[in-house]
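Only one chain is shown below, in structure tokens, and it's the form predicted alone.
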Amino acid sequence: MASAANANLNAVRETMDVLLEISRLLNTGLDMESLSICVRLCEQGINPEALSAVIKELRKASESLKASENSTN
């Protein structure tokens, strides 16, 4: 039971390796952490493409408040 929980583990650490070598290729910017969490809400059922969407907008949101801050210093 051990050798089969072992083998599912491994599995899924070689998947997210491949899916962090992909988004790496694919310049999205997403660490494993966030990466990770992408997978796990596309598991769940939410839209991949209403998923890009919103991290579209929060790089953008987190940019201008970076832009508006420098700015005022």
Given for the second form:
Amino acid sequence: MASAANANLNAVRETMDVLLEISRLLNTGLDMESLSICVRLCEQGINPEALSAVIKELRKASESLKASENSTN
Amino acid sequence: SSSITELLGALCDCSLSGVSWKRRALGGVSREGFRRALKKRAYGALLSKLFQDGTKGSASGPSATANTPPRNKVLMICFDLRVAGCREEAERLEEQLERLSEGASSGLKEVDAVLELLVQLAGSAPPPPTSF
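Same protein, different state: after the form predicted alone, show the form predicted in complex with its partner chain.
Now the full complex is given, and it begins with the chain already shown.
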């Protein structure tokens, strides 16, 4: 039982490493932390196109915040 | 095991990393207030896309690649990379795609959905700064 769980954990780790490398090669801008959150959201049934729209929206918002920070310096 | 709301909150937190809140607090923008605004925008984007999906296909029709499996979309990107002269990147991408297990052997239920997300986000990050 425990060895099956370990095997599954190893499979998940390996898959995550491959997905992170694909993400880097595609220049998606996702780091390991945000990628693992996205993986969990996909596992919960969130539509990947809708999720990409969310990520782009969050980037826009945080970039405008950082830009306003730079302009006040 | 986290809920969708918790995961979306965590995604908002990720996008707030690197923002200096000490100075922001003096200007009246609190981290909590901005986090709330971010979550509102995240849910807005999520829901608008879901409603769009519900009405898709009536006016403009589905796009040519709408039903293409995400693995094939990645292979199409590999082809584009080769045409653009980025042979090494294309080969590396193909290698990684071959390493990616399908179904239960990957340990994940939705590998193809994640791959579709990566395709949707391809090229969306700013290029890394060039060092001199």
